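Take a look at this single chain in structure tokens; it is the form predicted on its own.
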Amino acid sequence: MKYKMEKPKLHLLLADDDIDDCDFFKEATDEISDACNLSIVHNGVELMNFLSSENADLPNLIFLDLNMPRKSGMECLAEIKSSDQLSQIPIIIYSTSLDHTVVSELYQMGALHYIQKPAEFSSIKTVIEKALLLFNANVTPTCSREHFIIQP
């Protein structure tokens, strides 16, 4: 008798203070795949506490909002990338704004991709799906500048 090896679920972590955005994101990931576990934190301090707790189940991929209370997404990105334990976790910025100066800075800081939050649910689903496909297909932890922004 042969047993099929089950692929471990992808652990996603969303850091976003907007409850509606979190709900849409969760709904989208639930519809895209049952091969994902989603954890959600609502500010930068919560994110860093989650990642640094002793028995942390570290995520495979972080979706990070930039404008959060207590500690911004950019501060979190810098902190994560400077940590020996956390620096290898890929981070996709998931933000409302699209300031190209900031986007360039985030690319330089080591973010994997940038997604401007879409307004329509179908577009949210599309960008998350694209991000997961790119993440799963990506053997190198960096992408080229022209493929940094994921569009719906």
Given for the second form:
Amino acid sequence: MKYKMEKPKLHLLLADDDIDDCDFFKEATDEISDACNLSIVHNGVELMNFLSSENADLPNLIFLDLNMPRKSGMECLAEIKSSDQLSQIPIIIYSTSLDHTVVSELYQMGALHYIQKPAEFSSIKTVIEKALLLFNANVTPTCSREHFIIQP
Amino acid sequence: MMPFKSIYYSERFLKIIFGFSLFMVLVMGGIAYKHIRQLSRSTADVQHNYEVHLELEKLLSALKDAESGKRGFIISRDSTFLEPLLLSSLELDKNMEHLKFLTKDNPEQQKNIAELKAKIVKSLDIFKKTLDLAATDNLNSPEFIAGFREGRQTMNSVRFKIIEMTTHESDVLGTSKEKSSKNISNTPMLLYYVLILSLLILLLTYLQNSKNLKVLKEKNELLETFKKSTTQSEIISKHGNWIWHIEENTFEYSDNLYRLLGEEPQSFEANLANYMDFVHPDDVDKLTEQVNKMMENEDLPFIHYRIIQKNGSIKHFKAYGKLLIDSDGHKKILGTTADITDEIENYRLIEKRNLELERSNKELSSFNYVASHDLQEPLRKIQTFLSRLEEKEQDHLSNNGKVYIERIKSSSTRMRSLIDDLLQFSRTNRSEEALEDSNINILLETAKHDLVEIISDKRARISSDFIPSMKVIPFQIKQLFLNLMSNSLKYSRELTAPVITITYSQTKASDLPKIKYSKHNLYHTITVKDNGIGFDQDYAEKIFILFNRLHNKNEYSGTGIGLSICKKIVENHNGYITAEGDINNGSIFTIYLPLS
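Previous: the form predicted on its own; requested now: the form predicted together with its partner chain:
Let's see the whole complex now, leading with the same chain.
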């Protein structure tokens, strides 16, 4: 993907406790484009602190892992969606598992998309690219249930 | 019931017979009394008649005495001959009075007596006159002769009168005798008939009674048998019976009720207070309340309470009562008390086991989750690192290294699909999802869509009938189609383009193979037929068992879970799945789902 230089850099925030996955994600975003600015937090509490700090640089898009210590992804999602300042930030779930009921619940809670962490590095790149594309295409990010899950 | 009814009727019959017999006896007594009265009256009549006769005879004889005395005096002039005359005049008065008294009921005789008396008085007057004449020796005077003649005439008329009276009296006796003798001659005959009738009635009563007795005996034996079987069933089913006579407020307890309380049969008086002694202190209030209600409403709904036996063991009782009004109108409540301790203990055991099962199910599902989810994560990372290694370090690897990486990759891919399938299997549960009306055709299309790559790779052709909508768990049915079709695609013959035919029909439950009992009458029948490698029919059952595979891993990339998932899904929908295989010709999978 190519982004025009005059466009401000896209601020992505990844919340994932797994160091390896964070590294893969960073490498993938680096390889996709230099137009992204990636911040990483390692658990739910850290995420909420990041978002609620005073002069917070609020992200354009949050990638949220579900299974995290201290505060789970689902709790974070609920908290963000109930906050006036934060509820507009689109959230893409980025998780190892793919449980039908959990996916449905997350959709109801207002997550924008769901990505099951791929095994192939190239697939990681593909899903992130797709997610960014969908995000750019949608000025007001909403999504139907059948396109909720992004496949690599 | 019928013989009892007949007894009931015969009781009425007997009452009627008894009343009739009583009436007959009274009638017989009355008739006998009447006839004896009549007999005694006619005897009295004869007696009376005789007395009247006697009196008349006396009268006549007194007159005769007087007459003959008079004649004697006239002839002999001896005044001693006059004595009977004097006496007889006194006697005559007495006789007359007596006669009058005797015939006071007979007006004709009274009249005769009056006439007779006049005649006697006249005759006595003539006596006196003739005597006076005789005393003055005027025997030859015409007066005396006339007097004497007149005396004779009067005497004759008296005699005649007396004869007339005697005849009259005899006539009266004769008619009454005739009348009574007619009556009396009928009496023995009548009594005899009545006796015969009474005997007949008696015989009839005896026959009826003996018939009733026979029925009663049979019923008694039946009752005895019932009683024994009740006692037996009481012991076996651990229940006791009791009767509460409402009006007398008395109780009857069956032997087994005592045994249920841990006591010897009939070892204490059957009443409420004695029973309450056994009731568990915590349940006394509850039971008392119910019993009071029972006394008010004359009904006892099912109640549950505990008792404590003297040896200290606690038993759970359940009681029920129902009002019965017997044929005499007496009200009683028939109650049954059952010892449900075993039931309760079993229930508790089941409850405990259920809890254990629930716990172990929870453990199992969390184990499943951990096994599939947490194992997935490191595996995924292995794969990601492998892909990084291949991509970035390709040039630094020897040929051997590249081969090893390939092997690691295929192993991890296989492990991945195993874990995915296992996860799928453990997630295929009924409770998780509600059934919803779904368009099965759309679900089938979605499943096809998931397989679009392999379908085009293998140039497969898939045709399907229209399938009506059903109440199903949508994602599971999609998974079912997905698994069956991918199965068909996976086990296709080399160099032959797979053809999958999906057809729909309906089957009656009675035509279903292997199903003996079914709640449903009609089944949706979906068959998935392919032209693949097929299988030996001997394995038709085995292929649905978890991890069962008919082929080597190297030949076909199956995990042995896909068909197990299919079976689980179909069973979640109360359906059945069967498989038919024909080696090198293909296989047919048939799904039966109940048509609600």
